[in-house]
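In structure tokens, one chain follows: the form predicted alone.
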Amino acid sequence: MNRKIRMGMVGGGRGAFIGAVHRMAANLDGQIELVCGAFSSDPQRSKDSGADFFLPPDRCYPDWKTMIEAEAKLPEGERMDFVAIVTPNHVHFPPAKYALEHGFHVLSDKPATFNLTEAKALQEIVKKSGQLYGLTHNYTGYPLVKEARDLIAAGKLGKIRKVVVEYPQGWLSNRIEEGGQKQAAWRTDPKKSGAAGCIGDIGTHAENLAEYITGLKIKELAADITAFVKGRKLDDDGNVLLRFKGGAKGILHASQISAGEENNLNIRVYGELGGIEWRQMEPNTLIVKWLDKPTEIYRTGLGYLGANAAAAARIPAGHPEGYLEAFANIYRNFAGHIRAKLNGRKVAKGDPVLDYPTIADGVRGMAFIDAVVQSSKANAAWTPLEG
């Protein structure tokens, strides 16, 4: 198969940030081409949305059933291979349930679905169609994180004892939901986010970045979760306490009241020989600290990286990469494992295009979003995290 791989988008049409997002992602490498979309549940906002990006009339649907069900009776030769969904968290499971039950793989905006329940029924799902399914956690994307995660998977640092990391922002500080911001409105709103807010949002990039670099699975946990700005119906702030599988330590904090902060996703991992430390506003560099010896500055796209920072990088050492290009990687590495089930090639453990989060990443995620809330209803009682 010599081809472009042809993307589906649910969502994302005029004036939705993330939609943008996911489609300069996905053509970054040339790799995936868009083929059609249903980017709004208003069906001229949809076709108007087909038109921006020069889409044929006829492949800009009024909502996404008519958009899988056709695209499911086109030949093989010109119908979609996924279907990205980027919409709110309540518009997840219905496209992704009824894509993979079409014969399409899906690649979803986090979180995974509304609820745990979904979750668990849409990994179900995936497993009996036999379809691919990932999710965009983008920031495992960056090559500092992988030569992060591989440090700790080497055993270089030690067995780990203990792991920090933080999320805080500072957008929403005042009302702005009810000033007609359309991110904020559905972000608080619990019809569309779900049952938490800032923990939704943003407190999953924290958990999972934490799992995904250490590789360590979080066993119970303790929070405190509040709604500081008066109204609001969702948590904007979130402290929560972590025990790990292995013995390992915890601590996440999430925070969208955290004033002058814009995204300051950071972390950093304590072994007995040593730790690490990377914040994602300046994603190329990574801190290693040792026990017994001078502190290192990892820097991106130098040769002394491991192959999967080397992979995950674009450009020459001193070109900054950052957010759109991490993105990028979900969706290059996605399309790279369609490409192989396509040709027919089977994919041996290890293989880079295995390196996206997939519907277990989503499970955990809502798993760890239900936990908090259980946890902070029981006044930060030790809860623990199922699966």
Contents of the next structure:
Number of protein chains: 4
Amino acid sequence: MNRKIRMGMVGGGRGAFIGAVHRMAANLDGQIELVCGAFSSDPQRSKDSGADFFLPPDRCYPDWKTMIEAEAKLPEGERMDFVAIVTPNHVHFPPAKYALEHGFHVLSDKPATFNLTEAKALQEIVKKSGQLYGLTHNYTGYPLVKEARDLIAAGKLGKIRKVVVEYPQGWLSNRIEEGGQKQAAWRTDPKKSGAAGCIGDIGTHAENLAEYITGLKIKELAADITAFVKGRKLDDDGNVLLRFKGGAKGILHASQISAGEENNLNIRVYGELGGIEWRQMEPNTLIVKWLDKPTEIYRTGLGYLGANAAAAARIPAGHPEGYLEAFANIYRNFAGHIRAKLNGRKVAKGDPVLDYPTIADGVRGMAFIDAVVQSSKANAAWTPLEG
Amino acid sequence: MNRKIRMGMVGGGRGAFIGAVHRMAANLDGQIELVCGAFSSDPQRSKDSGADFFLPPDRCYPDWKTMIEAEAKLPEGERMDFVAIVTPNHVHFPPAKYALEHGFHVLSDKPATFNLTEAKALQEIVKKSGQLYGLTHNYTGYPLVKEARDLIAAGKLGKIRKVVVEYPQGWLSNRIEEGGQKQAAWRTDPKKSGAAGCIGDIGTHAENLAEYITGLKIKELAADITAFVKGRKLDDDGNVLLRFKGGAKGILHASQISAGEENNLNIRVYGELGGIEWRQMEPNTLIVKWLDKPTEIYRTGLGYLGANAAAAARIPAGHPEGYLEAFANIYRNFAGHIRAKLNGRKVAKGDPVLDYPTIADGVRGMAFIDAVVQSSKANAAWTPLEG
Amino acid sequence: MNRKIRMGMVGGGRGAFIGAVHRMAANLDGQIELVCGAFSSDPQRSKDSGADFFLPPDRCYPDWKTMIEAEAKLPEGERMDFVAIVTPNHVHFPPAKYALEHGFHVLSDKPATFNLTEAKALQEIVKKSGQLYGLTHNYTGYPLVKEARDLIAAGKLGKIRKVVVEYPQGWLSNRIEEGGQKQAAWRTDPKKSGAAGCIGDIGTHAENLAEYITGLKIKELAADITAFVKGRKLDDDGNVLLRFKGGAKGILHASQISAGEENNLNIRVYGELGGIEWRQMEPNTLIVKWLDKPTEIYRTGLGYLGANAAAAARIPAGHPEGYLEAFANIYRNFAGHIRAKLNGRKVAKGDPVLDYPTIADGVRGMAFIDAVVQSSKANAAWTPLEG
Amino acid sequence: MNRKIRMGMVGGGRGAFIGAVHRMAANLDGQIELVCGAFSSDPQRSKDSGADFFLPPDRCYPDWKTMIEAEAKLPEGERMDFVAIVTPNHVHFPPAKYALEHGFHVLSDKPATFNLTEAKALQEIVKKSGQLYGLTHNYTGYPLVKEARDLIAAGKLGKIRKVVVEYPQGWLSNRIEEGGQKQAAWRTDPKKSGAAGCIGDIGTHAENLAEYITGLKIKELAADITAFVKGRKLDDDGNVLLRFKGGAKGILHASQISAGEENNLNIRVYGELGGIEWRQMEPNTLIVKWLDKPTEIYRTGLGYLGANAAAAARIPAGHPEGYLEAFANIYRNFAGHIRAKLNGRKVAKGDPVLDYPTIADGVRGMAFIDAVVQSSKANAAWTPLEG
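Form predicted in complex with another copy of the chain, following the form predicted alone:
Full assembly next; the chain just shown is listed first.
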């Protein structure tokens, strides 16, 4: 089989944000082609959007149900291979379930579902279906995030003691959801976003990053979340104490009212021998600190990096790689996994194509949201993170 | 009166660390002269140390009690004006009390006392004595810390919502207190350090900085402190959720096992309109963030700064001022206050010489330590900060 | 016309570097599709490379001449629209000329040609052909480079006095061209690279960036170039004094033996009222300095930026955009211009699709190389930059 | 002998800038005491200034001649040991000469003299007098500047190839010398400043730093200096190509019209194996770059630094040391050298007290000014740097 992997898209029509990101990420490496979509719940907008992407009108579907059914009927040489889901949170589970059950792989935006119950159900469905399921916790796609994970896994920092992970943003400092800002509107609406606002939207990225890099699982947490903006129904800020299995402790805070912050996800991890620091806004630098020798600056694209970081970079050092490239790494690996399946190639543990987040990460994220909301309601009582 | 202000010192002999810092801070501006000391509990070492500072042997006393008594008997034109106390924590209260009661002003290293009870007692003694009492929460001596405080007091950031204050160090990552490291030894010894280790040593600086800059008081906190290094009796790391009076929330964490960190005190404060960020290791930069215009970089020594920041700087912009200069600002203001008293000059509220930490800060710090230890024992239960 | 713009590629087969960059840049926005190529001077490698990109074998040509001739014969609905040239310098002019003369647009890697004579000839050919010609001086594709240019053009910095532009790299610190490093081999070979090494490869980017941002033309220069690595025939380092028309002065230095430097292109420009600083390795930050107010940090994606910077960004602030995105901006604008032509849309001055480097930049770059080499041979005598 | 070293000061009265810096630097370590001064050419101002420093009126002299003569007549146990000269450039040589000839050591602000002839004469006088002469090229007092020098001297970077040294400031962007700004007034006045403005004031610091760190001597230079501000008689900006003895090349530029720059002295040096980068505005960080391993961050105060860097630091890592501390290192070493002489202690080559700039640096600096001015007049002709 020598052809591009075929993608159908749910959501992401004109005016959407994350859909365009997914398309660029899918385009970048020339491995994937967009062949169809249900880009909007408004059929005409779906058609118009598809035309923007040069799709034939008959593959711009009025809704995802129709799309999945219609594509399933197309001959194998033509129909989509996987569905990319880029809708608001409440429309993650239904099309994912439907697509899996109709024999399509699924790559979904995060969080995986609307709540933990759905996430656990989806985990079962994935398992049963035999299809692939990927989740765009895109920040783990950065080369130096992989390097940090590998350094820690190799024991270079010694036993991990402390984790500080932060995700401050400032864009919801005012009640812009009232002014027609579409991105703000659904994220602050409990019916579309779920039980949490900020914690669901970005706190889950912080949680996922911390667990990915350290290889540790959060055992329990004590959370204090707040809706600072008057009239807002969901949290726009949260502070969380963490305890990891194995004894490490930590802090996680996420915020959308940290005025003047852009998208400042960052993490510091300290072990008995050293520490690492990584900041998403300067993603090509990993600071590695040592007890008794100079701090080192690891940089994307240089020869001393490990195999996983090397594989995740596309261009020589000093040519900055950004958010879209990291996002594209998820797509590239996911597509690589599909290609392996199509070609009947067995992928063993450790195969690079497996390095993308799965439904297990999705369940973990929903359990995190659940625990934070529950803990905060109980005045920051320690609450186990199950899942 | 036109002469230097005369300082006697308790502690700070050969091999000590913070004593040398106090002396350099006192020297810098040529306003203070060291005239006597009880530099060590070992009389010979006290004498030898005094010789290093070119003091006559008869003013190098064998202990602080002798010093205070002897100096009190000297004629006014000769005897010391104030006592600088630079001993371990358990020897803060006794000489302070004795000096105040013998008519001397006191400038003490922090924390003010060994425990909260002593601190409250000292507050009474200070009041009764009519003498001045200063506390070297030196980080508030930096020009841009003053600027941050003034910006917030002027309402430039709007109502404050969130505070993140951190103080990571890594130097106690191993059990160096067993190897004869004097600084480590007393700081990890409950008999000399008090109820807390890291939280008392540096957590109090973080607390003081947060309250100084924001002008807000911590109402209650939930703390999780840990002794990560095996066999250590006091905490070497602590994570704390904060709630301020008036509704702001925050996070404070301090650590001495954050491997590879030097002395990374830093703070971020976010209000409804903007935020500030200041890092002690690059103290001449204050980052001011706004909701809808470019982030600004305020720099020590430039013309647009307020009067207090201007007064706290000594040299033109771009000529970095550091830790000793900030420390010296405490000494300069304190000496200025003594001089005003000596000259019978009345100092009104807002007079620059009043800008140094006092026993009120000391009580606050001890209350913080108390609350953190208590909360942590109660599994991070919310605990009010009284004092 | 609603279809993707069709690209044929010359060079860029397996093992090449810049070809892959061009393909990713072309892919990113889903506006361009690769339809054919002469990817290598080795016909089999050309075919194999084309298969990597899922091209049919009959459109993987054995050489560029064959490709241009064959494509010219295809029906309009099928044949390529433009040729991307990604070969070493000595193979820039011939295929560009041939393609233009056969009715194809050309997008070429820089420098435009092998020498100034060719560049001037090409300028004539472009003019005569009526086809479009773009040049991938990709660094001008960054959003904040456009913002810097616009700030200066609007007079915000006042009259420009001084320009400092640098391009240090370290990868040629050793004679790696002897060890089979393909990228190093042709760049250090006068027969493939031209009269200059480092100055041609990266010095031209620095020159182009300086003239783009300031809107000023270099009048004359005094250059001292050196081949530090023993046995190397072309310069690997160059220091240049600049004088601009209108009175500004400056410095340009480029180096490939600045050990430990990655790809550190950067520029500072100072006017009577303020200055700007931009660094390619952190491209989403533009530092704007003022005489009498705080330095400002402009960031990609924020609302206060001008229209051109806004148009050149794809995602919200804090989601870092990198080298490929800037490169893709050249492709996007070039493709936009082709589309306008195909659709018969007139593009007026100032139209965003015109914001890509053209043959005029190419001539300028070759004149710069010429002047530098000439000046250096004359012991850094002032030499006019003509073109 | 166990007493403080006694300093007399020429210049530095009320309203002066650099005099206060010298006094703070002299005060810091408690090794030096100010005993007398001729602080101003106005006798009353001299007296008033002395009172600010708590000096007795009879040692506040009306002029430096009187001071030197009067102090020479005082008994050895009382009179000053050395003269600190902190006047504008045209009043450096005369008091230095007079003091040396009257048996006093001299510590002078830079540049050493008004012109090269004076500098060479002074070199002879110093030699003949047997007195010590120090020059406050204070930037070489920073710990990490010493570390950089020692790394290079030890061959860690391999043979040096390239040096980039910069000193941009912006404070003379406007003609503030017309508005009564005293510092600007004499610096832009050829009668007080000498043949050069910016190049003499700060260019010499850059030259000194480059030669100190690399251990190389500038062989010849090609300079293009400019007075950008209308009506200004001396250069306010200069760009210089450098060739060092032994084959290294470089660039030096200094500016006082780089709007928005504070005091941004910085240097980068590249050898065959690695490079270093140091910036005065963040002086506690030295970036060490390598060909094939991660960049390292050396920090003041950490245990891995060499003996000289360690000796030049006063406080633990992470407690920033600044401009005054570096300045004080010159004073401390100079005073240490005087003390050694007073105590009859022989100081061998490599003794830390010898680590301060001497008249040799002074001659070098004046030769640099001379060469730059001469080269620029000859349209940037290569001009040897003699001295």
